[in-house]
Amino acid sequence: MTDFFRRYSRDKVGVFFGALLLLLYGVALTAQWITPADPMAVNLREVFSPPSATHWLGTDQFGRDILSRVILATQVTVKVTSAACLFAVLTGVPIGMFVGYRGGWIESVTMRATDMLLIFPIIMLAIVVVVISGPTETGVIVALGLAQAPQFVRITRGVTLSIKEELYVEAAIAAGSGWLHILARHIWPNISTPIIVQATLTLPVFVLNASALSYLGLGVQPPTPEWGQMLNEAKDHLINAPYLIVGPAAALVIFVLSANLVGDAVQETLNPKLKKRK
């Protein structure tokens, strides 16, 4: 771990955007205490107030402080997308390890089903699941997690196929170790690196899809703020209140850009060969 941070610290871009991503997570964890106003409070006297010293990003059609709502939306988005990413990993990785190690007809059936799911766009699968489960935070988490799980199944199965041919795995089998023990003690420690990289690179995909679902009205429901939902509301007021789009759009761009560049930096740190190609 110390060696990882030492090598990661050499990537100045990765360090900068890593700090930015940590700042966003810090905002998400402390959202209730750092909002300058009540993000749910309606004040019809201050409807569509432009940015000012009182309301830095202005107010919306209900007189609610936009900055406070962006801060609370950061908490909602980070919680939903992080939980969805964890759900995809915990669902896809065990399945990929099991079918990759055991093989046979189970592997064939699982991989054909995975290939079929990968044909469809992620957002389409997420829409189907969220319509069935309902447009709630839990529904969005399950929808995004299940939509991305096939990616983790395929990647995990691929690296498991190569690792199970190693001599130390064959030695463990000869010593009488069961398949569950081999997966936990020998396979997983040696395939964790590509899984971590994939999870990091997939995080911005979760953010974009969560915002897309909210934009379509299938995500977190009002009055709870979410970046995509706020963008959907802002598009109806681009002429009379264009400042409504600034806060959620900037937060979305910063999060996606930071997560992408941090994912690239982590990939280069864990695989130094990629750095040498540049």
Given for the second form:
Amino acid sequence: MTDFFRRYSRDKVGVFFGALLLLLYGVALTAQWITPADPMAVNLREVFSPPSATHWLGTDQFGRDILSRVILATQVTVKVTSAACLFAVLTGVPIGMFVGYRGGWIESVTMRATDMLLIFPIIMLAIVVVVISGPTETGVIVALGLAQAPQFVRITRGVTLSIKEELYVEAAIAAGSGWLHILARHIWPNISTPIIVQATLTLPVFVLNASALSYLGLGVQPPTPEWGQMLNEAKDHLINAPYLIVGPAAALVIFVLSANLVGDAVQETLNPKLKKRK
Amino acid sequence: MTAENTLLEVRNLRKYFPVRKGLLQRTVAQIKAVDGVDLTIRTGETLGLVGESGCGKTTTGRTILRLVEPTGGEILFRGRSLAGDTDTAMTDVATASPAQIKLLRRDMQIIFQDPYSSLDPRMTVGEIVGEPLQIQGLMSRSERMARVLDLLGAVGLSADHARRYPHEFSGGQRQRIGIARALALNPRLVVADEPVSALDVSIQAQVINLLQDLQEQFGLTYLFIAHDLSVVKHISNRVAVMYLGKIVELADTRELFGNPRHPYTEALLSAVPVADPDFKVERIPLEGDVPSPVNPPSGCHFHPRCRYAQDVCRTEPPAYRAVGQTHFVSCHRADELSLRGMRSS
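With the form predicted on its own done, generate the form predicted together with the partner chain in the same format.
Full assembly next; the chain just shown is listed first.
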């Protein structure tokens, strides 16, 4: 573990964007206390005020402070995407390990089912789930998680297939071990690295999809702010108040970019062979 | 009838791997990796099993341990744990239930060829050696730790190695860890699957001596699978020669090396280097590759490469029969041929 941090610290880009990502998570955790104004407070005397000393990013059509809303939206996004990522990992990884290790018809059926899920565009799959479950926070989490879970099933199954041929797995069988012990004791510790990498690399996809859903009105509902939904509102006032778009767009770009670059850096640190091929 | 001192008796063991093809995965052929093997191993002895690559010796070892499901045949084993220490009953491993198999595993263990892939890189040496005890649920944590330290001592490693990880060890040391793991359950039979062929020659000698010491100390019985004849000659009491899924000759080590009765054994022996510059030997080259076990030659499987082959060899499969008190061979011409063995050293 210390070895991981030592090697990671050599990657300048990774360190910079890792710090940025940590900052975003810090903002998310403390959002309630650091907003300069009440993000929900309507002030009809100050609608569409351009950026100023009091409202750094201006105010929207209800006179709400954009900066405060962007900060609160960070919390919503981080909450939804982290939960969805966890959901995808916790469903996809056990299934992938189980079918990869057991093989046989159960593997064929599962893999064909994930193939079918992968055919649909992720956003469309998410729309279907949200339509069924309703546009609640939980609905969005399940939708985003389910849309990505097949990826984790596939990746986990792939690495499980290679590890289960190792002789130490056979040694455990020769000692009388059952499949549960082998999965927990031998397979998981040896496949966790590629899965951690995949999870970090998928995080920005979750962020983008969460914002896309809320842009389409299928995500978190107003008045709770969300970047996608704020962008949707801002586009209606693009001519008279173009500054409205800056805050949520910048936040989205920073989050997705840093999550992506951190994912790459983690990948290169844990798997240095990939770097040379670039 | 099974003699009193027989630990393992294998009768007509077969393992066929299906060759599947096409969309429907239809079986188009069978790879006969093990095709009717008969063996007995006596308590306390070392039986060497030799043969070329791909002749089925590893599959035989793994099938005996039910790491590979046998296609047919019997594997009678005198399992101590299962019979309640009575030491009399033989269990057929080939048809044992999963619960029986788990108990049988306490009495039969394996040492692998590759000391690198056989140790989990994410576990400490202590965890690796103690794992069989943990799986079998024998002993508490502290008893297990004490046993692990004993075992590490027995294989020539020290107690502070227990906390280290496999990558910190050399090939020979790793093989010692694998041996300690195999001994953790105090087994009766150990299948040693080419335990030294991945090691340097100097380390090979150490590991072989260790195996012999441990055999004496713990009363082990070995099925020693190898392709290096000089190693087999050194460690084995009896030797079985395998060719294309069948045992072609089995005899006491001295007898087999001095007086081979099968042309294949003769050819193998002629290839063993002798450490004497003045010693001239006529090598008997074996031409061609081992034939495919999918479609083995008719009659005697060895006839296309045999320099003594006659018409009968091409049509009739030879019977596996006794040609002496303890000498078995599967060759039509065993009685008429006079084959050259190795000079006794």
